[in-house]
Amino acid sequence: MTLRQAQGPARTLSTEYLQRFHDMVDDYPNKRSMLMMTLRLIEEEFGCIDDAGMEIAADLCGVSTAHVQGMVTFYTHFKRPAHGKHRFMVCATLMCALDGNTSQALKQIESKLGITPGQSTADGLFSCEKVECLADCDKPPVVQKDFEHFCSMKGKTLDDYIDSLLKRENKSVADYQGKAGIEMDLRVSVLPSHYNFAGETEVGARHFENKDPYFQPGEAPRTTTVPPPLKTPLTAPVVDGMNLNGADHV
């Protein structure tokens, strides 16, 4: 069983994105080459990268899940569903950070659309992040809304462009006045959870091929789990040279 077929039926690019995709083969060695483009019509199409989605690129590029999902893991600016339909992107590396000015556009962007970063709106129109360089770093702050490229955006220039936005989608300031964000979570799945079927050890599946290993949205716990912290070199258990006894550095 395939991510799609577990998700329910198929989905294609339209024809005037399969044209697209396939106008670009002869720029390329081969189609493993073209998956980074493959992924940004993709987006471009349905608006961000799902499974599905994923599902659809290594098609037409001939390449596993794994190996897309691992470019979409590893690039952070493809869009995910988490992400809002306008998503800010705000440098927080040292030449913007420095005399306050990411934390002035972070500040200006809360107190428009009333999300922190990591967090989108309720209604999926707006989302924000903390991003590492942009370039132009002689021109502070760096923001990024989905593939428009902006510098020295604060104060009035950022408060007016923001406002555009809003009265592009047909909302206001106050929309947003009094509502928390929602936290984004943007890990993408990894490999499907499995059941717990009779006969099964604790080590493993005796009879892997007998079973469905794809839960419906909602009938498992996620896969995806934060690690915890690691020990520093000062208090993870070392060695003593002399006696050869273990000891705690702290």
The other form holds:
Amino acid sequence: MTLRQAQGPARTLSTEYLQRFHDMVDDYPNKRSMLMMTLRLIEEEFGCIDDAGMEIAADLCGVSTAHVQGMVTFYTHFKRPAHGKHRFMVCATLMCALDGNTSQALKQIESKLGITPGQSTADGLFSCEKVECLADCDKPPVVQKDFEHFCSMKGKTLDDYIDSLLKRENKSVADYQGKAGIEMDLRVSVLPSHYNFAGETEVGARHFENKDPYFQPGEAPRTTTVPPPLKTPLTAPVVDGMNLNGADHV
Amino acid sequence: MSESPLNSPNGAMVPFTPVILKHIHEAGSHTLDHYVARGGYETARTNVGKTEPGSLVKLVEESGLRGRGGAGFPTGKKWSFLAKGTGKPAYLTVNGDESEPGTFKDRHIVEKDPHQLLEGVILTCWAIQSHHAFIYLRGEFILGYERLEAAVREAKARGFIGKKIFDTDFDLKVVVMRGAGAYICGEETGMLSSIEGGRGYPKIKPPFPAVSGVFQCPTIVNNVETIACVSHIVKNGAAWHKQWGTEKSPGFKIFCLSGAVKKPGVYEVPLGITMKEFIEVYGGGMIEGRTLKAVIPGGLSAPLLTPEMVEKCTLDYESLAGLGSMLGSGGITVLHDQVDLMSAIYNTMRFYHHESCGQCTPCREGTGWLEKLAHKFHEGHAHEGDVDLLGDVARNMRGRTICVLADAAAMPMQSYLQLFRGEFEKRVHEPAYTERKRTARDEITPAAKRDTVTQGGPDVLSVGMGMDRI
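Form predicted alone done; form predicted together with the partner chain now:
Complete assembly follows, chain above in first position.
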């Protein structure tokens, strides 16, 4: 499954989450400063921050999509489409890595799920990555699974936890034995989805206009759809190796 | 935690019981009811709208409280620098982006006693006459964020935060924000950039945040622990705070102990106790069968201490500075005799390379060089000149960047080189490592292929730092 297909069709933020966005408005002096928390809202609602999510955040906070892409790639804790549904983050900084705690945890994850750091399982259910200090250094190794935090996560504790996740997904260890994981591609698309290859848009270059499609403090929230992706396929592949090719972009 | 009799500046023994961490082990310590039941928010109620703000700043200045985030700048003095009469609002930003490896004290305050922090925020805002405070937590503090958010809601409902707090004319907005996994946002101006909705790029100083900080407005940036201290100092007075600690480092501090000790954890102790006592009494000593090799005294960026230095070290800002290290954020990590220091320094350098924000060339490139060179020592295929090269790169990084991340990366490297140079040199000359590497490479690159490359011109395999030149 490609990144673009995994993201599915264009989406919009639900009324509930838009309301939560509007509730925050009074707390911040300007829209741009709400971006971090807006991205968290989008992450919470969609499960990850994909291209559509970035465009929604750009609209809500009045910044360009490029700025949001810059944010999402700078901050490593945001969940992205390439991450597995269950995303393991294993602390690999010195205090956890002392005495082989980190490598022990990574080994256990690999033996159960067949993935090494930087990989996700082929079905997209699990992914594993090394992260830097998670600030619980007295109880190594520290592991976060999405938004859950675990200390002293090794041996039977970790094994049992992975088993419980497998059970929840109706999978077993055998499903992942002998299957190689796939490398996660955390890059973003070069262009927003509604841009065509010539750099023109079908719906107008709204990102450079000072419009407020959502942001009206005090007003009832409105839902606005993100423009649909292009119907005409790209005619030329992108040469710099980014993740856009013609077939994906339809 | 037990009482510990300690020396105060005047030589008298003053018993100490934890102040900030006193209640964290009690059930429900994070709730408003628990906090109010133990006298919480009374200090704020009696001071906000009643005490002269300037006298609060003076009180904190007199108490000698120093910033607990790492730099140790006197808090009261920082407050007094806040630009006045600019016509712009003043902001308080509380730095809870606790990302220095080895430090986990703010986590305990935010998760287990968030109202204590909020009372400190209220008092600080009154002292500096700010109506808007941001508390920036790192994204990984999930429970902490939930609890602090809930605490703000509870306090709002009781009228401790919001419009006309404590029935005075003072309005106060407290906003809890989450980061998303960037070490650099622990740097004060990096955090401000993040609050403004951008990448966490540090800004050049001056202007200092107290003059032009977040949204180009006067801003005070304090650590979570510093702010948590404020309500206790306002309640008990400057003399109470000064009865512990040393002359230049008065008071108490939370230290985080990790590594090869029997009882790692957070311990709140008066400043000025000996490092040895801290490790032996609080940490329960070294784990069985291991001896002390080195101590990282103030988070990963602090230069190492050897066992001899540990003997004469006391836990205060001056003693550690005198030993060429720093108290930093109080994250003490004990390394035992079997720790491979080359792996440790490689891990450390990898951390800084990963976390460099990429703005300044000496840091962006320098941390990469240090990582690659340290990797050569870790793998055992370093060359003669690499030890000097490490020192050279580290020296050229220091003091040449916008923020101190470059220094934070160079300092541990320089201290490893200074204190354990022999270990680096051993790894250069160790034939076993070189031999193992050669064998490994021969398996990957058949000899014939390598020969054609070398015959065809300069040895391209040897170009680039990551490659070994055997």
